[in-house]
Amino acid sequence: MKLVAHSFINASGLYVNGTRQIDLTGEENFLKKAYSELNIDYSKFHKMDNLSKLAFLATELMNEVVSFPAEGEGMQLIFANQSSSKQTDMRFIDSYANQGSPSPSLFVYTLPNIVTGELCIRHKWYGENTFFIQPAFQSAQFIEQAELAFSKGNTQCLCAWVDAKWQGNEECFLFLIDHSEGLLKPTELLEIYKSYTHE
């Protein structure tokens, strides 16, 4: 297997393969920054939660950079977390709390699994997808379960570690697995995943 792209997302901006592609140091909002700087017409994004946001811009700025699969089953989304879907679950727990109206619009995503929903909906991918929550980000894990999948005849893994701890606090990486000759080491991404963060 070979590790075809990677792209990360937090408040200093939207990288893809190393490279910083969009600033947004400083941004109040930088998640509705980032989707006006990629030019995307997807109303359904202002209706995501932070997580999902997290996921599907990275996801658009790979898409530039790579080609996906066409619409099938040959694509399984590998995810992962440490605070499942704690920021709106917490939201969710303050409009019932506090205003007295339960948000249905919120219950949906009290669940970290919608954001891999979110990305199949978009990209008609209908393969198999997991969410695991972890302490860390897990290189290994990672790599342990896309050789699960080739073993299944997918072809290509997404695979993302995207966290959303609290407002401010949130991030995604990104990273397209393929089934061809290589190896690909959990060092390696680990090391990459450490580059973006500064860890």
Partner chain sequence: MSNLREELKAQIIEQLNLEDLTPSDIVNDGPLFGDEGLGLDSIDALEFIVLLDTHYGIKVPDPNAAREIFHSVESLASYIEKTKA
The other form holds:
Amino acid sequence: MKLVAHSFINASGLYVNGTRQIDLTGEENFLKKAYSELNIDYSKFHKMDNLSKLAFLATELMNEVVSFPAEGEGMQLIFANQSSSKQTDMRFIDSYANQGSPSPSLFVYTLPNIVTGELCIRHKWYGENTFFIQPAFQSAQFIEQAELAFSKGNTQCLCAWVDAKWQGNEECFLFLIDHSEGLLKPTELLEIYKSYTHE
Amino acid sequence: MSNLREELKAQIIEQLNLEDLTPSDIVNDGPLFGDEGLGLDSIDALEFIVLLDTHYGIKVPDPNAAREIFHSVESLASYIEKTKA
Amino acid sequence: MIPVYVTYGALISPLGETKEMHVLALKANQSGIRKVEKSGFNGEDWYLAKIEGLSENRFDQLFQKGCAALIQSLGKDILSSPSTRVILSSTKANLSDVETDAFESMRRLTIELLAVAHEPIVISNACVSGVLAINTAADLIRTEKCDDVIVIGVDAVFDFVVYGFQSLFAMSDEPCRPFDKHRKGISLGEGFGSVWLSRKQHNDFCVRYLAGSSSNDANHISGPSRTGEGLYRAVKRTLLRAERQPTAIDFISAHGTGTLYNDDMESVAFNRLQMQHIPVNSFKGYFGHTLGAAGVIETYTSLLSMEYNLLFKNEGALEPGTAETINVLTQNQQQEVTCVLKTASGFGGGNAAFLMEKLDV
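And the form predicted together with its partner chain, for comparison with the form predicted on its own?
All chains and molecules follow, beginning with the one already shown.
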């Protein structure tokens, strides 16, 4: 398997294949800023929770350098994070504990896999997908899961580590792996992830 | 009572967690629902029911029947004015 | 091709803590759903399938009970073997720890109580988690990553989830009635379900996992697709990979939550798949909707149907009525049960399915 492309977003910027495309340092609402910089018209974006916004932006950016298969055919989504939908969970608890009534529009985002749902809606992808919880970014699990995906006929895996523990700590590392020859090692993947996060 | 429309816009942003938007992003008679408008859907309609209840003491009986009322800020405001009149 | 066999692990639910208790309860069509006073946000009495006697920390306690039952039924050796992996499936995990880490305790308890050799894999993909976990387990064995996988699905009833479904007007004010004409919504439940997938046969009653798949509706994050697109595609791919026709299937263990739109969606998909004549049930009328545990619990109970050649009535469906007609089981049915399709659908547009088949031994 081979790493085709990767993108990354956090409060410092939007990156593709290691290069910063958009500087977001100092932005009060870096997700909103990134959205406007990318010149996208997708009104649903404003309704999304931070987790979905992160993955949405990273995917839009990657889409500028790669083309995804029509209907997501043969492309499995392998997504993971550490804190599930914690940020939205806390906001939903606040809605019923302090704001008077449980908010339905928050409740529907209290699941991590809403992220993959939002991407599938945006891009009309009908492929296979699974969301994992990992104690920290586990490159070996991504690669193992990609092997499983390829063993049943998929040819690409769009993977993401998309986590939002608390305000200001949001990040999404998105990477596309394909079935072609090559031996992608967990250590390589981890190095790339680290190069983004420990800048 | 044009203040009502501005008030509604702020409440919509707050109730529907649309912090990205400012009241000026919402047009009085523009559609709130669907991709042409703010991209709102049936879940958000439930939030409007909560909004009308908590801020205006108006109980909307059926979420489906409320579609016309929730069409735009204008239709919401007219409904509130009519009901409170 | 490496074969994958599937058999019982353990099951803790309001209906009991052993296989025997569940056989008896299901045969007698006993439901675990009860009225729970003042369980709603405004003090409503909702119907829930809660396990009696769980303490304040109900998730961890349920998990501990489940682990003890697993050790009892499978023995310690297989659980701690270096060639065994564990997959945990949960939608909300231990929500009482949400401020720190809701998924930490189940991971820790698995390592402590089951003495597993590898860190468990955790899947959290809403209501399709359990079926995805079973599919992932089979893939791990097929690709020779390991010999055995213990799949555990677990979720508990928390106010958080009750209030959430209430805010969506999705809670039924009577025990849920999946696929019934007059269904009014869901009843939430809790439970610990576990199945054991292996490359070896372990008993005379032998069921082989054939193939599975998943697909997203690409339609709406919380509303089911009107056309059943994702479910249709997931089952289609499953049939293709399993090299089976719909005519081979004796029984469908469907998702059937009891909400108007979900059950209609499933009926549409099964009709598109030419499966409208196949006996189908939802087990939600017995266990309530146990979220991430549901797929595993319902696989366990489908195995019971295969072992006893007995299809269980779709509890709650007095008068089946969905957008398209399907063959809902309105009473228990004794018949040969060889090939079973398990499906699940959920928030986030997720759908998943797999086929399993009984072998003559």
